[in-house]
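Just one chain is shown here, as structure tokens, and it is the form predicted alone.
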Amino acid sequence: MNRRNFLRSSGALSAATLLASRNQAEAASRLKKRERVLILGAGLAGLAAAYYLTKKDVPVTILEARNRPGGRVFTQQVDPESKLHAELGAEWVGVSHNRMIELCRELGLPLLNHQFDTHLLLDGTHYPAGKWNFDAGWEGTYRKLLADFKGLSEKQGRTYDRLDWWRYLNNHGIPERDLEIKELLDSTDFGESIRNVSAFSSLSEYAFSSEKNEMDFRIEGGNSRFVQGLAAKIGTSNILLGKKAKLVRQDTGDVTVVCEDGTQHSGSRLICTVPVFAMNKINWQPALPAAKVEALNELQYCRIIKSVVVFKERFWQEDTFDMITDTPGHYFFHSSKNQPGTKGTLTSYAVGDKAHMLSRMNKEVRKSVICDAIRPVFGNVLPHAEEVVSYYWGGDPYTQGAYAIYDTRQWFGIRQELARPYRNVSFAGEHLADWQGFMEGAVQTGEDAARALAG
């Protein structure tokens, strides 16, 4: 069984995608030949649902805010000298996730190996991959607990819904020691402390990862050619840029759109794409209703910044080379992997407060402050760093965060709220997904909203 199909049989699907797997053909009636479909955001959710409508014939248009597509799915180029690239927003490609891998091979773009093996930094103290280990009677009641996960009713993920991840851990028995490197390790998932994410949300993640966690692939050349190549197949002409939505009017049969720079368009029905700061931002005409806005405003999305730091030298000598610390820098990982040349790059990911702090310090400070870090592993490494680039996503204009994080009672409550379709519009975007923090689920969500139209 896969990670959608036991949220299927467990209750915990979205709503968007049962309404595309319900309702197909009754959604598919309601929009008539050459009927133009509105998408409201250029990020993968709106792009997939784009391709998916344009392979049936479908005109649409994108009204994007930003003045480029992608959303947070950002390569950068980080040394002109060396070409070497970076990924500031969206990383990986997970093994499990198939239509991310099948939309790659489509648009023919290769993916590379982009596992790491990963130390550890604890303490002052550092442990090499390999040579550390969560406690052994532990191990395996974690386990146990993840292959029993699999079996629940939908009762009893209400029950785990109502915990944290943290309280789950700590009721199950896990060490103090291993509870430390958990709360380090799994708050890179979810950006933010595992006492601040649903114990549901965060089984339902580790009972279905591959080995490496998701963390198996990247796209070569960087993630945002497959950005480039869902543009090109929809036509760039259909994509609009630099049009932030400031009113969404729904008259009889019909959705119109006022842009901030006043210009207006219209169609039978709309896609909305965007995350859930963007929308509350916008004038809806009518008013969305109560209990999806209270949902917007209890969704909370995640604080992270990525540091990619350039070195004159690839000092750290594993190509697989990751480390999980307790120090300002959070995680580490070598982010030129498969990029020839003598230079290299490793990326600082960190998260919560954290990632709050470093982004309030200027370049040079948060240069020395990512290089200190990994002193106890390396040593002075400071003289080897050129330059850092930083994108810190809990200040971006337009999300206030990377991604969504689901917090105790909200998997069963505020995600089938905010998935529910509203008069002609729909919903989509990784907030909606079966999975946060993945282009996957961005994706797939941009997909189910356009077959409910579409078929």
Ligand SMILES: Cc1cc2nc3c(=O)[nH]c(=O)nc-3n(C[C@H](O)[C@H](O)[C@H](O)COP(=O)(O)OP(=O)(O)OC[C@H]3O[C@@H](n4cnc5c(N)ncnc54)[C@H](O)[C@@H]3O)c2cc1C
The other form holds:
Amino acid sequence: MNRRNFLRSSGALSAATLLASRNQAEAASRLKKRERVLILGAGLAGLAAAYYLTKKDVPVTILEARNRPGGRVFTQQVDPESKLHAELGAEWVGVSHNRMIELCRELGLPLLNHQFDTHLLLDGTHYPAGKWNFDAGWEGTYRKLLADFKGLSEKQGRTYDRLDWWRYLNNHGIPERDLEIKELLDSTDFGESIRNVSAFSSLSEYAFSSEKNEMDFRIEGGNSRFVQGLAAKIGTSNILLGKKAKLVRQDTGDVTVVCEDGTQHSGSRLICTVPVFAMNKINWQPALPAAKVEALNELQYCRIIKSVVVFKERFWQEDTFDMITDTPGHYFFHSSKNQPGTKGTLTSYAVGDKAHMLSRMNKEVRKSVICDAIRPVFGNVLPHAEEVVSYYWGGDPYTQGAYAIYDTRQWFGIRQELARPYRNVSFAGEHLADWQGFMEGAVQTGEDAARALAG
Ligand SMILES: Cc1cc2nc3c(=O)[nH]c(=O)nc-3n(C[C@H](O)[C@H](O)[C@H](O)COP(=O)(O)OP(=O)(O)OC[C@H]3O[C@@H](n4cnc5c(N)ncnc54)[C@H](O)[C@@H]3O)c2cc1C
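Next up, can you give the form predicted together with this ligand of this protein, since the form predicted alone came first?
Now the full complex is given, and it begins with the chain already shown.
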């Protein structure tokens, strides 16, 4: 059973999917006149929706606030001399992420192995990959908990949704040291402490994740090639950049979007894929229902800073080097894996308060704090560091965070409300997905919303 099927059977499948299939036949007949569909946001949800509709011959216009498509998929060249590139947003495509894999194949984009063998740096001691582990007894208990979760009833699911992940692990007897390591590891997945995430949300992720926790592939040449590939299929003239929506008006049959630059755009339907922070800033006429506004105000996004350090040489030696640490740099990985050259990059992936703290430092201080973090393993590497390129998603003007984080009671609480269509507007995006927090989820919700309109 895959994650989606499980969520369907446990009564927790995204409301977007359920509502989409319910409204499908009716909406499809309404769109027969080949009316234009507007899409807010050229992230993966918006692009996937537009690509689906384009294939059905439905005209689309995407309105994107930034001057680039891709949203949280953002590949950047980090060193002009070596041409090394790195991901400042989404990094891994998981082996269970079927739609991403299928679409990469369709777009002719090879997927490269991007798996790592994890070292541990804890209390100043370095444990190389394969030389550390969880307590054997706890390993067995944990495996059983994940297996049992797959047979869970909706009622039990709701019970777990009332617990946070840290407490759930504690209640099931995780040893203290293992809990410390779990906090470090799992907080990289959720972007905040595991005290801030629903146990149901965590279990549904880990019970269905691949062996390497969906950290399996990366697109050759960078994940932004996926964005470019979809944009080319949709037609770049249908993707309008620098169009920040400030007002959405729904009249009897139409939807009109007014952008900050004064332009107006109309269509018979709108698919809104913008993150909740940005959605809340839009003037909706008529106003969104109170329950939806409440849900928008409740959902938080996690804070992540990615800092890509360009080094003169790859002193870590192992191509598959990554390391979880209890230092401010948090998690490190060899981000130039599969890119040739003498120079190399290590990315520091810091979450929560650590991310915020690093974001407040000037570049030189940040570089030295990150290099200092790995000193117990490699000595003083600062003289080898040429550059650091960082992006702090907690300060991003449109998301104010990296991805949504479902706290206790929220998975079964506000998700349905966030996904509920409103008149001629339907909603999509990572935050509504079964594979929440992943590119796969963004794509699936975009396609679901498009399918609901065009069949
Ligand atoms: C640091 C980080 C690491 C990640 N790692 C991974 C990973 O390893 N693997 C993985 O699968 N996923 C990962 N993700 C998650 C993945 O990037 C997202 O799930 C996905 O890209 C979200 O797509 P989206 O279309 O839902 O949202 P977005 O990409 O945010 O797209 C929404 C778009 O709407 C636009 N917009 C906002 N407001 C307006 C407005 N008013 N008018 C017009 N346009 C507007 C935005 O500019 C944006 O382009 C990561 C994300 C981050 C930030």
